[in-house]
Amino acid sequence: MVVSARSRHITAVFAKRWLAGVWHSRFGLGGTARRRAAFAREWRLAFAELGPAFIKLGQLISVRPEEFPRELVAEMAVMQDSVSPLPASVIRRVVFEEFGRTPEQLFASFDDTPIASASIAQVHGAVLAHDVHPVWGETMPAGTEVVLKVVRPGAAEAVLGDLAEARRLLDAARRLGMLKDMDLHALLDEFEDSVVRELDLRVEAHIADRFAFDFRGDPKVEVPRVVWRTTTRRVLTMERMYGWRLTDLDDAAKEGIDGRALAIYGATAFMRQVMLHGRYHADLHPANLFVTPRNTIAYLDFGIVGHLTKTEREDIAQVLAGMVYRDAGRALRYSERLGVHVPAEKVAVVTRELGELLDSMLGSEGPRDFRHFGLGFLSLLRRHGVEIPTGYGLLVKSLATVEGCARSLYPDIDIMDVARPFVTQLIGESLGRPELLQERVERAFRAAMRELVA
């Protein structure tokens, strides 16, 4: 068999990493956390030395808390996707081929100096020259800013061309009785199909202008308009979005922002995208939120989007209130109606480990934390040997880190609390559903029997 370049070069640069990882873990000798710490890091550090792929990669690992350690999964949730920016004429050369026309015969204005350059897209700001109907919001009339995103040439031959030299990678590893308890496969199958998807601006204009749908009359939440006229598969223009970003907020509160008022107001709306609409942004940090001038908060970059039926709506509705009343059975029984199986013979063990996990979240004073919770449970299961769905987890995953960019903002939030009207409507929808009706009075008069005939 042929060995790329490119593929002694990934092996080399894991190699090395392998090596650093031994020596600060003292040859294992140093406990298992600072075993795990080490690897975590080198892992990270491997993964940026390694390019857009791999970086691209690392943050998918970085909302999968169900199939990863913590500690990988927080080394990964730091790693940024900037590469070097292309030369405009590239860029321009891309607009040209989408439209037949120069950045300057579509709009007033257009600037060569990228505003971000990530694996896949470059970004560019611009002005429009004629007046814009989009589909959700008002009229943007001529002289509105908005930004070009703008699929760098070669990004999918590059990204899939490693793809596939880590699917080897892994192959040779999988031979050598390596990395048995990750399953890497799925992961690379899962960034695979994200890949395409992001390769396809379209997918993401769709998805901003359904959020838009969502949020039409709130006047607190925002989100970025489409120009659809210039829009194609490797270009998508938006209106641009000036704001601070979460890491920023000394300056918006010197602006008269009202940080405590938006951290309440932020996770009520996520509460609204999960619990009412069954679309939720599931990709929430610091690069993909505004808080904007108008005291209100802005949601960027539609990437990664989580989706709920109605039935599983309701499911979850029953799990977070098995959390409220600490209810281990409950929590646990809804989740296996979302697919999270625990063996019979785990049951028990399972249930008594959540309800100390439980104990521990709603025992101490302050508000709740549903982070240490939520990230608690994942590990216990995968600590059972409990597949856990990816939707499970990524959901789970996204109300730890609403929490988090909340209590950035406002440090005392209680996000049960936020979530317990939305729960509370679910339930008594559910209960007053026909068909549950009928299953939960025949339960009753069975139990009913039992009691009379014992």
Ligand SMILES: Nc1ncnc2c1ncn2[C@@H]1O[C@H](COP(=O)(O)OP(=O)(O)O)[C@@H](O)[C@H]1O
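Throughout, rigid core stands for the largest set of C-alpha atoms superposing within 1.5 Å between the two forms. Note that the structure is predicted; figures quoted are calculated from it, not measured. Numbering follows the first chain given and starts at 1. First, how it differs from the form predicted in complex with the named molecule.
- I207 shows a C-alpha shift below 2 Å between the two forms [criterion: core-superposed Cα displacement of 2 Å].
- Relative to the superposed rigid core, the position of the CA of A298 differs between the two forms by less than 2 Å.
- In a rigid-core overlay of the protein, A74 has its C-alpha displaced by at least 2 Å between the two forms.
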Given for the second form:
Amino acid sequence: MVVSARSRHITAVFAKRWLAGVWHSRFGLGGTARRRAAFAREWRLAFAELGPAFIKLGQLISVRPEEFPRELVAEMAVMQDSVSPLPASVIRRVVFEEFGRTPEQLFASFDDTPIASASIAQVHGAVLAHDVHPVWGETMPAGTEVVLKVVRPGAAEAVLGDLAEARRLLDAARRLGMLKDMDLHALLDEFEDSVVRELDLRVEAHIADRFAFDFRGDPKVEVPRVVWRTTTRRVLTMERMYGWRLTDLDDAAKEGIDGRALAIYGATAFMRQVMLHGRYHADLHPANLFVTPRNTIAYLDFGIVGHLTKTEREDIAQVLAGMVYRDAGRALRYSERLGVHVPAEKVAVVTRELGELLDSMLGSEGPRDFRHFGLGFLSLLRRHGVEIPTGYGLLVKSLATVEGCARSLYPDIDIMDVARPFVTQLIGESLGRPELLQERVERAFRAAMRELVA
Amino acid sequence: MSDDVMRFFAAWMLTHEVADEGLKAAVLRGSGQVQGGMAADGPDAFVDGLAAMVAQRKEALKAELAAGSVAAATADEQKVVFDELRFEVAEMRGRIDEVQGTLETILAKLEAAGPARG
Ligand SMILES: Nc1ncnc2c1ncn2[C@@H]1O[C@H](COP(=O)(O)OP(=O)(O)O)[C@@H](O)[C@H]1O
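Write the structure block of the form predicted in complex with the named molecule for the protein whose form predicted alone appears above.
So here's everything in the complex, that chain up top.
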């Protein structure tokens, strides 16, 4: 077996962090909680040190509270995806390679100071030299400010190389009993998918166009318009948005906006994505949302998008109805159709426990806490050995994130209230599906006949 | 068409307007929820909510009938289909922009490589 320098480096970083973990947990004498916290922290530091692929992997772990130890999930959630910026000359070289022209030949001006620098891409400001007619929305006249999102050179190779290494390491970690039994392959496949997608920015550009279209009638939701003429695999040019990230809304910013209206609006927009469009922003993150001075919400970063078929949407509506109306049986029955298989002998006990959870977490007093309920529900299923399909977990997590985002604008929001009309409407509509009607009307008819002849 | 179902229910409710006291009570309970009030619990509350929503549709339908504009809904449906088409065409235009950008890049690279022969 060939052991590359990179592979040795990765092993060395983990060994170092493992030793640090042993030290910080007082050689295991500090108690279980302390040991787990200490190791979780070292895992996070190791991931951060190892760069893009591991940072992304950490982000994936941070949204899987049902599969990974709580301490690890908490640590990974605080891992920042910001790295020291590359010099502008490197970015300029990528632009030249992609377009055969300098930024000045392509734009009226280009700003050498980056707006943001993340593990895979760096973002720079520029100004349009010509009018641009986007796929959806109004023409952007010359002089419009745009941003260039540029993939870091070598990011693709580094990430794909590390991916193989990550597979090896996670396997080793599992053999050592450091991780609970979980679906590693699904995780790594999803990881590879999302990384590969992120390495071709045209995918993101298409999704942005589609979202702009989906929200065409909605003056409160903004999506950056794409400049296709200067967009390639490695460079994405889009309208520059201004506003506050939800993560840095200070009091001054809060003065100028209507937090309550925006929170309800944002949550409603998400419900519309899930229930009506069947395409939802699965990578929602307080840093990917801007609140603008115009009192609108701007979406940035369309990396991960969840897709739902009509039938799935109806089933989800039923599950949510079960939650909104605290009907555990309904929630479970329709979860089954989404791939959550509760073994027959456990249905009764799971239903009862879910009912208790619904009563304690989503009782009618005060704004209800979906996040705690959602995580509690997933761990309840786990505890009974029920496997959770990736998409199902992703949706629950996305809903929890939406609640978190909305709460940073308006702490008292109740997203179950926001969901209710959507759920009711969608179920109402699905009742009319011909096959359902046929089945039910006939049954009702028979019952009526039986009444009559009794 | 699923939206037709809500219309169907609404129409049914319209023609049974005086008939069903139980339904009326459900609508009353449910309309609190639809307006964003605190909801009652349990499976029945869901039926109430649905009933209230259908009742809203019923009122709309009544107004439409009174105004003689029942055909308006189909115009809306047409608009949706046309919008989808417009978007597909717009996306194609985006692709063409991208291809045009690629051609400009190739041209720029050829020029940089030296004067073309022929
Ligand atoms: N259209 C935009 N307008 C203004 N700032 C942007 C825009 N797109 C991205 N940014 C900035 O760049 C940061 C990183 O962009 P993002 O698309 O999230 O990259 P990544 O997927 O690498 O995290 C954002 O948090 C934001 O500050």
